[in-house]
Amino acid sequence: MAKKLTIEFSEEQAMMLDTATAFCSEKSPVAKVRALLETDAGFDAEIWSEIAGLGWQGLAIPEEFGGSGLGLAELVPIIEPMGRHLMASPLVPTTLAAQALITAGTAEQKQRWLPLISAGSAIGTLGLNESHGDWDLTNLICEASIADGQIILTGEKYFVADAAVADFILVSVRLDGNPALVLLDRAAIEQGSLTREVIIDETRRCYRFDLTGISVAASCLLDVEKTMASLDLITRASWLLLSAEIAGGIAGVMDVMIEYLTTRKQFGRYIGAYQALKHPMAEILCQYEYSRSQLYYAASIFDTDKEAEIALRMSKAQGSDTFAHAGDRAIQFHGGFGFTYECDAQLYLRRANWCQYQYGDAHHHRRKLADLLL
C-alpha cells in the first residue's frame, strides 16, 4: 500500500506565522531594507534585539540550555514572511551554528554558548565553503594540526555570513585526514582576517576568512566522532531553512508584480488585464504554490532519513527555478523601469540569484533524486 502522504501544520507553527508575519511587515518595509545596504553590518541591531524579545533565537534549542525545545519546522512559518521582507538578520547562520553545536559540541562548549544564544546575547555562524566550490561539505582543503594541545589553522574560507560581528565561527577542516570542526570565539579571530566580498545579494554579508595561523586550545574541537553527523545536520536544516527563505521571496516579489500590474495603465487599461503579463502571473503562483507545499512537507518529516532528503531536495530544487523565474518576470513586467536599481523587483531578483546556488542548484538536487528515487 503507498504511503499517505499529509502536511503537518500545527497550532504553534500557526501562530508563529501570524506573529512573524505581522513583525517582518512593520519592520522591514522596502524603505528599510534599501537604507541597510548602505551599512556595515547589514542588519539593524535594534530590531534583531526585538527577536530575542521573541524567543526566535532558541525555538529549536533544548530547554535545558534556555531554549523553547522545539524543532527546526517550528522555525520555516519565521524565516519565510522574513524572506518575503527580505529581513536581514543573522538568525539563520546563528541557527545553522548552534544546531552544529547541539549535535557534536562538547558539554563545555554547549554550556557556554547555547544560552547565549537562546538569550540574543550571541551571533554564531559557519565557515564551510571553499574556493573549490564543492557543496559537499567533506570536501575540504582547509587544514588543522595539533601540536603541544594547540590546533593550528591553515586556509581560506569563502562565503562566512556575518562574520565581522559573530561572536564565534564554527569552521570545518580536515584533521588527520577526516572532516572536523573548531570553535573560533572572537577573540582568536585576528585582525585582517575577514576581507568583505562583493556578492549579488546585497542585503547579505558575507566574507573571505584567512585561517592561516590561527591557533586555539584543543578544546575547542567538537567531538570528532559527532562530525559527520554534525555537517549531515546543517546540510539539511540549510536546504529547509533556504527553502523557506525562497518561498517567503517568491511571495514577496509577487507582491511588486502584482501592485504594478494593478496600478499601471496602458491604452486605458490596467496593464495586469492583458493575457500576456495575466498568464505568466498565473503560472507563477501555481508554482508558488507547488514550492510551497513542497515546503511544508518537507519541514513535516524533517526528522526522518531516506525521505526527508528526498523532500527537502525536491523543495530546494522547485523553489529555486520558481524564484529566479518568478524574479525575471518581475523585472520584464516592469519594462525598462524594471533594469533600474530604483526597481524594487532586482531586489528579489538578486535574492533568487544569490539563494539557487547555496547548498546546491536545482540541477544537482535533481541529480541526486534520480540516485534516490530509481
Given for the second form:
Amino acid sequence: MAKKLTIEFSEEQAMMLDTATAFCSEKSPVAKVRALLETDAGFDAEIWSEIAGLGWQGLAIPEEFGGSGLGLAELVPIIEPMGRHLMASPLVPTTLAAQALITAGTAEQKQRWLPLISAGSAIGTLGLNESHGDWDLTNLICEASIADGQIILTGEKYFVADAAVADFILVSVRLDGNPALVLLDRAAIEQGSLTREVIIDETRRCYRFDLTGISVAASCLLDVEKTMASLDLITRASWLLLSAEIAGGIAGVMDVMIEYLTTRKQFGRYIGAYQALKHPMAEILCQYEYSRSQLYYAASIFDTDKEAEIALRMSKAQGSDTFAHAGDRAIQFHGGFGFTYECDAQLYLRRANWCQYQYGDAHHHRRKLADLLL
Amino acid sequence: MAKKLTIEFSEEQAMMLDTATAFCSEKSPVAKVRALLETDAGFDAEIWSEIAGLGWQGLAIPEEFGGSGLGLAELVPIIEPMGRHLMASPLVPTTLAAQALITAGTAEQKQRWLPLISAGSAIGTLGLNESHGDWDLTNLICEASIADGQIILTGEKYFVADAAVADFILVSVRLDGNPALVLLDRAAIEQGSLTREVIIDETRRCYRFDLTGISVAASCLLDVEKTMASLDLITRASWLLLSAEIAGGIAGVMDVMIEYLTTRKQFGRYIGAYQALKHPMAEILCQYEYSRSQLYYAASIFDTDKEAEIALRMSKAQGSDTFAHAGDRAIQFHGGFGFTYECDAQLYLRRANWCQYQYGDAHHHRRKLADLLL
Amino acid sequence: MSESEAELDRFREEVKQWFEKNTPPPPDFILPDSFMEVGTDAQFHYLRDWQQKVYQAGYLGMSWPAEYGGGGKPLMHQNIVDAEMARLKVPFMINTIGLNWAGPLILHSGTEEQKQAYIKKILSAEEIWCQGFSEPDHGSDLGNAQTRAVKDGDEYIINGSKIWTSLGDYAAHMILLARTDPDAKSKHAGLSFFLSPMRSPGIETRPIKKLTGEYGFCQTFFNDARIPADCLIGKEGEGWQVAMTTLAFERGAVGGQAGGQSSIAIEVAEVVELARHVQREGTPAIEDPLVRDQLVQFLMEERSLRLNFARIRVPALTSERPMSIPMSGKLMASEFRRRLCRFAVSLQGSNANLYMGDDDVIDRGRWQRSYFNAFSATIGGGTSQIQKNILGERVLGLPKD
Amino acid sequence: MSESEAELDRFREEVKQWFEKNTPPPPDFILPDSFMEVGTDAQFHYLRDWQQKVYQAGYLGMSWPAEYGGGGKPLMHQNIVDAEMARLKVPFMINTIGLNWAGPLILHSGTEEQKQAYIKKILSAEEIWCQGFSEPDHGSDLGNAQTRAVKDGDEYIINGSKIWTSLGDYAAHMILLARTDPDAKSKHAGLSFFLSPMRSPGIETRPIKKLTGEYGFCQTFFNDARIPADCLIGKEGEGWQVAMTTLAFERGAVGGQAGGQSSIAIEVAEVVELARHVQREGTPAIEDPLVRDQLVQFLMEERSLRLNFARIRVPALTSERPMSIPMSGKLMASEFRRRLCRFAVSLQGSNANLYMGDDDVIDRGRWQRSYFNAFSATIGGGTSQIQKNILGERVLGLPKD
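Please supply the corresponding structure for the form predicted together with the partner chain (the preceding block corresponds to the form predicted alone).
Whole complex next, starting from this chain.
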C-alpha cells in the first residue's frame, strides 16, 4: 500500500486563488484577449502594473530583494486562473528569470535586478530552447568563449518569450563544455538580433534570438557552479507553472464548450442533450479533475526531490493530454462554427498545443517516469 | 502512391460462403453450442461427419490424396461462419496438421494420413506451444534424441487442441539443436500423458501433453530439411484461419448486441436509441469492416511471400483488437444480464481473448510489422 | 481519549505482529477479491473463520459499543488495524453487508432488541447479512422497487424478487427494501425497510452463475413469505430515507462502520510485479517500451484517483463543482480496474488463455477472473454510461437526454 | 476504341514525362491541400495557371465532348493521366466544383447554350465555379434550404445566404440550390437548382477566417439579386433531384467527371518520412518504439480504408450490409486524417509550436495546418457524430434517437 498522499493548500493560497480568479475574469474578457492578438507586445502594460500592485512579480522573491519570500507553489493559484482566461502577461518568464538569478546569479546581478522585478519595474526572460527542439536544456549548440574579460556568444535561441520588451534575457550556452547562463541586458542585445517567431499560440510573443556577434563583460556570467542547479529549478518551475496554466486552460475550454452545448439547438434539442457530446464532456471533466489534483499535489511537494520530479512530470503529462484532447473536441463540438477563427475554441486548442510541446510532451514525461518508477 | 490493392474472391468461394453460412447457422444454434460446453469432446461427431460430406477436411489437400487440391484461402469463407456461430469442430487443427504433413511429411506419412483426413476419417492436431507462452514456434524447450532407431522425447506441450480425440499429434521438438516435427499416433501417446487444460474459451478442448517417456520409431520424424518451412506455413495458416474465425466472431457478437439493443428497453426507450450505445456500435461496425477487408485481402495473397506476411499480420492484429473490444463492450452493453453466464456475450468475449492470445496478439504483430514496414 | 503517538505506535506494532503471525496461509484454491465474489463453500468457510479469528482477537468493531459485542475503544485504534490489514493484504472480512451497512444502521436506528440480537453475530460472522435492494428489470433504480410487503397482524407478507444478492445463499438476514404502499403520493414514500430473516418459508435463493463461471450472487424469491412485523426498521413509508442512510454508511460518508477491509484492492504495483516475472517474446514484459508506457499511465491514473480524494479535503480546491469528484469516483475507479485487469491479462503471452483451475495458469488465474469480475462494478450501481449522464447533467449542467 | 496495352503504356510514359517536365517548382508559399483551402491570391493564381497549363496540354476533360472543349478521347486516357498526377503528387486542379460537379451536371442535363457557354471555361479555369448548398443555421440539412428564388418575368430574385462557399470570392458562377415554392407539399419539392452568376448586383461574398488563421470559405449573401431565368437547370421544383444527381457526380458514383486530382492526399508514408528526419530527444523519432507502433497503426488503417474500397467490388463480401462501407467512408477517412496530422505534429518536439509563416517551421507548417484543416471534414457534410448516428440507424438498424 503506497504512502499517504495529501494536498496542502493554505488559507492564504485559497485567498490568492479567489483574488486571482476575480482579477483575471474581470481584466481578461475574451474580447480583450482577441484585441491583444493584434498588438505587438501581446499584453497590456496597464494590467502588468496592476499585477505589480498585487505583488505577484515578487511573490517568490526573497524579502531582502523586495519580494514576499514565498515559494513558487504560491504562484499556482494565480497562474491557473490566468490560464483559464488566457490572460497575457510576462509573469511566467519574469518569474523564471528571477528564480534563475536567485539560484545562480551573482550578488551584483541579484542586487541589480531582483528589486526591480519585485517592484514590477523590470521584465526578464529566458533563452533556453534551440533549433533541435529537444527538451533537454543541457543539449546546447549555442556557445560562449571568454577572451579579455569579454564573453563572446554564438548560436541562436528559440522561443524567447517577450524578448522584445524584456529588460534582460538570460541565455544558456555551452562554455568550456558545460552549460552556462549569461545575462544580457537591453544594451547588450544587438539591433536586429530578435526575430519574432510565428507560433501556434497567438496570445504569446516569442522571438528567435541570434547570439552571434554579441559580446559582453565577463561579469554578465551567472555563477557557473550553480548553473546546473539553476537549470534544474527552471525546468521544474516551468513544469509546475505550465501545469497550472494547463489546468486553467482546461477549465476555460470547458466553459466555452458548456456554454455552446447549453444554448445551441439542433434537430430541436440543445446539443448538450445528446450523449455523443454529453459523455465526452463528462470524460473531459473527469480528466480535468485528475489534472487539477495532480497539479496541486505537485505544488504541495514542489520542494522535495525525487518525489517532486515524479509529481511534476505526472502533472504535466496528465494535464497536457487532457488539454489537447479537450481543445480538439471543443472544435468538433462547435460544428461549422468551430471551424472558424471567430469561435473561441481555437484560442484554447492553440494554447493546448503550445502547452503540450513546451518542456516535454506527455509521451516524453511518461518515458522519464518509467525510468523513475519501474 | 502505393500499389493497387485488390481482393480476389471467386464465384466458387462465394458459393462456399453461402453454403457454410447456411450450414453453420442451422447446425450450430447457441443452445447447441452451450450443450457442447458440457461434453468431453466439445464437438458433435455427427456434424464432423456432415462436414466430411461437404468435403471441407480435404479442401486444401492435393487430389492425389483424395482432397480437392484447393488453397488454404478457400477455407476462409468456411471458417468465418463457423466463428460467427461458435461451431465446434477439429477442422482447424486437422487442416493445420494436414498442411504440416503436405509440406514436411515423408511419402509414407502422407500416404497413410492424408487420404484418411480427406475422407473425414482421421483427426489430426499439433503440439507446438510451450510453457513460456512465446509465440515464436522455434523457441523450443521440448527435446528429442535419436538412439537405436528410436526417437526419445522429453518436455511438455501446451494447448494441444482436441488431443484426446486426435488420431495423431504432430509435436515440435528440438533435435540436434534444430526444430523437428514428430508424428505420434494414438498408439504412441502414453496413458495419462494428456491433461485437459482449463482454458478461457470453453467451446474448445485443449490438452497439456507430457512427452517425457515417449519413444517412437525414427520413421515418425518428418523431413527435417523441410521443418522450418513447415512451421512457417503452419504459422501463416494459423494467422489466416484465426483471422477468419475472428471476423466471424465479431459478426457473431454484433448479432448478440444488436438483438439486445433493439429489444431491451430502459427508461422507456430501446437502449439502442441511446448514442452512448449506438455510437460505439457504429465504431465496432467500422472496425469489423476493416477486419473483414484485411482478412480477405490476406486470403487473396496468401501464397505470396513478404507481402502475405504483412497482410496476415495486419489481419490478425486488426481483427484481434476489434474482437476483444467488441466482446468487452458486449458484456457492458447488456448491463446486469451481461454479467451472467447465461448471456451469450461471454461466449464471445472468451473466444475473443482466445483469438487475441493465440499466435501473437496485436501488439506483437505491430512490433513485427514495424520491422517489416519502417 | 487522546493517546500519545508512542502509544499508538506501540499498538500498531502489536497489530502488525498479530496479523503477521495469525494470517492463515493462502489456501489451495483461489480467494475472491470481495464479498460479492464468494462462490464456493471452501471460500466461504475460509473467510468466515478468518473474520471470527480477527474478531476474537479484538480487531473488529473496536469502536462499537462494548455492550453489544464491540470493543468500546477509540476509532483511531480500528483505523490503525484497518491500515495494517490493507498494508499486509490480509484476506478481507466476509460479512461486509453486516459490518458496513446493516450494523451501522442498527446501531444508529435500531431498537435495543435489534442491537442485542444482531450486532455481536455480525462481528463474529456467526450470522451473515445480505442486501436486497436491486430487482430484476429495474436495474439500479432503487426508488422503483416493486417487491411488496403487506402487513397482516404481527407479520408482513412479502412477495417479489431481489437480484444480485451477494452471499444470499449463506446469509441469515437481509436488509430489504420493499413497497408497503403502492398508492403513496410519491414512489419513494411507499417504501419500507426491513431486517428480514432469510431462512423462512417462502424465501428461496437461486444462485446466479457469473460470466467468470463462478457463483457469487443470488436471485432471491419471496412467495408469500411471512416475516415478523418487528423486522421493520424506521417507520412504515420511511424506507427510502433508511436506505439512503444505509448507503451513506456504506460509502463511508459518515462514521459508524465496524472496520476491517471489505475487499482486496488491485494495485498497479502488482501488475508491475507481474510484468517483471512474465516473459513476452523471450524477455521480461517490463522491458517492452509499450508495456512501460502503459504501466506509467496506470500508475498515474491510480495516483490521480487517490489525489482526487486528497483534494476533496480542501474545499477551496473543489468549490466550483463540489460533487464532481464524489460523483465520478465510481465511474473512474471501476473503469480503471477493468482496463488494468485486462492489461494484466495481456502481459501473459499465449498463457493468457489459461484460466482459473488450470495447474499452470499464472497467479491462479486471478487476472483473467478479475477482468471478468470488473464488469460487476462498471455495470452494478448504475452503468458507466449512466454515470456519464449523471455527471453531464448534474455536475456540468447539460440538458437532459 | 480499345487500344493495345503497349499503346497505353506508351501514352503513360508520355504523360509521365510531360508532368515531370512541366510541373512548376513549389512556390515560396505553402500550397493548400484542396480547393477548399485556397486562401490567398498567390495560391489562387499559381493553381489557376497550373490548371490552364494542364488543360492546354490536353490532359484535362479528355473524355468530354470535343465540341465543347473536351478531348473526345476514351476515358482510359484520363484515368492514366489522373493516376500519374496522383503518383507524382502534382498540384491539384483548382476548379474542382466546375470539373466534378457543375461540368458533369451541365453535360448531363444542360441546354446546348449552357454547354457552349460554360464547359470550355470550366476546363481552362477561366471561370471558377463554387457551390451554394449549405446555409447558416441549417448545418448539412440540404433539404431544408431557405434561400428564396422568386420568378419575376425573365428573372429570378434571390434572397438569403449560403455558407462554406469555397472560392466564393474568385468564382464566376455558383451552383445554387434555392427554394422556389415555400408551400410545396414536401420540403424537397419546393427546391430549384440554378447556375447562378456570382458577379451580379445584390450578391456579396464575405470571406470566413478559419481556425488556421487563413481564409478559404465565404459566406455568400443574396439581397434581391436578379439572375436570368434561364439560369435554371432542370425544371422548377426539381432542384432536389438535380442536387442528388450532382452529388452522385461528386462522389464519382457515376462517370462524367473531367478528371485531374482535386486534392492532395496525405499518406502515412509522408509521416514516416517526417519521423525519419525529425529528432525527438536527440534521436530520430522513428527509432522510438511508441512512434513505431503508432506508425504501424496508421499504416494498417490507411490500408484498411483502401481495402474496404477494394472489397466493395466483391458483392459476395458486402451483401449482408451493402451500405456499411460506403456510408462509413467519410467518417473513417476524415477521422483518420485528423489523427494522423495531429500525430505528425507531435513528432516535432518543441518545434511543433512553430506555425505556418515561420522561417524555421518544419515542412512549412503543413502538419499543423493540416491538423486544423482536418476538422473541415470531420464537421462538414455531417459531423462524425451524425455519421455514427446514421450508421447505427440505417446500417445496423438501431432505433432512432
